[in-house]
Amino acid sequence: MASDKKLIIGNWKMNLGVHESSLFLHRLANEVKIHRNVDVIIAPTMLALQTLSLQVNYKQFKLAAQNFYWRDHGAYTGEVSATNLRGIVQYGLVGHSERRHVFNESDKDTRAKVQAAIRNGIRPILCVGETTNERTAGETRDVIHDQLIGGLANVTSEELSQVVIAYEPVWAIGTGKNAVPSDVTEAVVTIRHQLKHLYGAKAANEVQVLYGGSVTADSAADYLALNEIDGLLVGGASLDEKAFSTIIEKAHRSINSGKK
């Protein structure tokens, strides 16, 4: 574990319009208690980011972009750059399996986005994880190795502390299939080992590593109890204010119980 803080991220994906997002954030703010040992990040749709940036209490929540283009400006109709998002978001998702597999983004695209986020003062959340076929073939470690090298190729050891890594096995995202804690532990150990090989032990230990993949209010505690992870990337459950609030409370309690 990289720090005494847990990081809980809610990825709303392509759900909730601007007005709906504003109303939901209001309800969420009434449910969620502020804890110094838990950072809560929400990732609404791109359209809602500007409105929520004016509404959000930054002591309670930070904002993340679900996506952005890697060039800072230019003739790229329809795109939003990390530069455009400066001052609005503090984090940005990069390399999510839906970007890789639905929109065919390559490691080159992912690498460029990680760099774009860092140079614009936005913390990239680099997602890595294997598909069902890759898991069945015993290729989990190879996939993690390749995606880490692909995404971090131009990141220096000084910049690495700005990067968050999220292990999201593709076979567990939105499928209801949960990775058991031993699977998560093995994958995160692989991630840390690779980071240590690339950047040295000190830099590797400072990186926050999260788990994501069909996380629910019921399953969250099992993952948060793992010493190897620093938090959770939550999908569907983040659209339920009571479930998401419960996950945040469990993150808070997991740190307190670990200090006893």
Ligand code: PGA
Second form
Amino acid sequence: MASDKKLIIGNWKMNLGVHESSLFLHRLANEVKIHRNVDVIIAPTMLALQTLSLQVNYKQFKLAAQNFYWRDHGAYTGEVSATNLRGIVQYGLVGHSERRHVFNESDKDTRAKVQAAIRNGIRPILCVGETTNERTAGETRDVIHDQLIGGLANVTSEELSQVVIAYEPVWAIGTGKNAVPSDVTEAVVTIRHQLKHLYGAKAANEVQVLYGGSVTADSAADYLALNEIDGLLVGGASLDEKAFSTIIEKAHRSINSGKK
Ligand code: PGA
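Having seen the form predicted on its own, I'd like the form predicted in complex with this ligand now, please.
Following is the full complex, with the preceding chain placed first.
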């Protein structure tokens, strides 16, 4: 655990248009209590970011881009850069399994995006995690190792404090199959061990590490009780204001209960 603050991220993926996003944020704002020990981040469709950036109460929510291109400007038709997103988002997802597996993004792309985010004052949330086949073949540690090295290769120890890591086993994303807490602990221990190897113990301990994959209002507390994790990356359940606000309350309680 990096700090006694928790981070809860809602990834709306390719759901909710501009108008719907705005209405949903409004409903969420009525539901979600502000806690000093919980940072809540919303990642809506790119199209809604600007509208939400004008609407949002930054004490209650911060914003994240689900994706961006790694170059800052130029002839890249259809792309949006981290430079374009400056001042609109505070965070950016990088290397989400849907980017890696549906859009074939490589570790090289991921690395360039981590750099682009940092260069533009946006905190990258680097997602790592193994597929079912890799898990069955006993390759989980190797995959985590390669994705961390691949994503962080150009990041200095000073810059590391800007980075958030999310452990998201691919087989648990959007499938309803939860990773059991002991598996999450093992993966996060591997992540911190690797960070320690790369950056030393102090820097490694300060990095916020999250879990993501089919988290629900019911399962959230089991993960939040783990000493190793600093929060959750939530997909499906973040589209339900009651479920999402329950997860946020559980994050708050997990710290107050003295476990954290
Ligand atoms: P899920 O998505 O909670 O719907 O499994 C998680 C994610 O994609 O980050």
